[in-house]
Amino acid sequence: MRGGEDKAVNKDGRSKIRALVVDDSMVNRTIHHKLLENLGIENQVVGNGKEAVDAHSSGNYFDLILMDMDMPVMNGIEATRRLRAMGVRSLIAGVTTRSLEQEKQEFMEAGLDDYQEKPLTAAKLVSIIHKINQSSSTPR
């Protein structure tokens, strides 16, 4: 649905990656925001899944969404389902402390492209970003 948006461009002419951090923990939002910022990735933070859905509904586009699973108002599983139902094709990475296989499976089935256990590190983030770069060089 949202494929033809104008993307910000770096000085060297490459598209700049935009990310959305979705987490109810102020500490995690701050850490994820700083990790992204240190990699030169423009990012916005919200505190729950409903705010993530609202951000997309208002016309914002993100290449990457870092989605927590357990949040008030709307959890990450429901938010991921709704974003996919809206036609959002951003890479959505679930980032959570949950490690039970059944919970992970339910989150993946909601429409995740990637799953990482907290704490999110620069190395984990780089591996997620590598997937974005691979998918942008592959015709859809």
Contents of the next structure:
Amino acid sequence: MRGGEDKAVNKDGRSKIRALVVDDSMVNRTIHHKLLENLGIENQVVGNGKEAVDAHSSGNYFDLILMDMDMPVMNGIEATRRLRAMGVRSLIAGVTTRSLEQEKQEFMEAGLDDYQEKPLTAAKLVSIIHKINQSSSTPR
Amino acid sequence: MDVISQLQRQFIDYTSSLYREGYVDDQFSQLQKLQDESNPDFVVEVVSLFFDDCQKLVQNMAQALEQQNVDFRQVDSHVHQLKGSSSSVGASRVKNACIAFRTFCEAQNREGCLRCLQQVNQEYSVLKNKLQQLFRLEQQIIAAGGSIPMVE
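For comparison with the form predicted on its own, produce the structure of the form predicted in complex with its partner chain.
Below: every chain and molecule of the assembly, starting with the one above.
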């Protein structure tokens, strides 16, 4: 059984970025899925924090996680904490409409690498993705 | 002017008016940019999802406000959700109505909330009609053999 740390690779050995969209709104899931697809990023969508955690079972790995904050069952803050506690070192970007400094702080402290205010645009996504490339030299 | 040019002119004017009158904002044009040959109905799909959301959330808000003891946090949570999705599709007036609504939730003002609910309901109904008109114009252009012009 392959270890959980291996990234998905193409036949020529180049890594393809894989993303996970975590949002309870179907409107947002649809938009974020398309935004990522248009940038050539393979992605899965789930509807809450618990599903995000479950998506990491069996050694599944994502380079990028777009994490909404307010979700039922398990919210973004809790899910981020859980994933970090599990040893997940993916780039986790909080994507939310919350704008109070205190709320942002709490979310960042849960273990985010980046934070973007909704609505997400192609430009915001590109700035997040640059961070993945910057940290790609770090062994995962 | 041939039929296609006429329809295209109408489309451009109508789209411009939607932006000018604040019905939609730049986020809506972001959605249009995402549409391509592999997904030619993307905007219609997302907008339909949004209106389904509106209907459901407005119903939930109405129910919550009918209670003997209104749970304003519950109402606020529905408004917050609607604010989120309206912002994502660029439904500017609906979004602004939600922002106003939240202040009444915070103040636990039932009358104010009911007024806002009416406002939200109205804004989403009007927007729905406007966008349906826009999509009809698009279909007419395509049926006539033309292409949809980009409106910057």
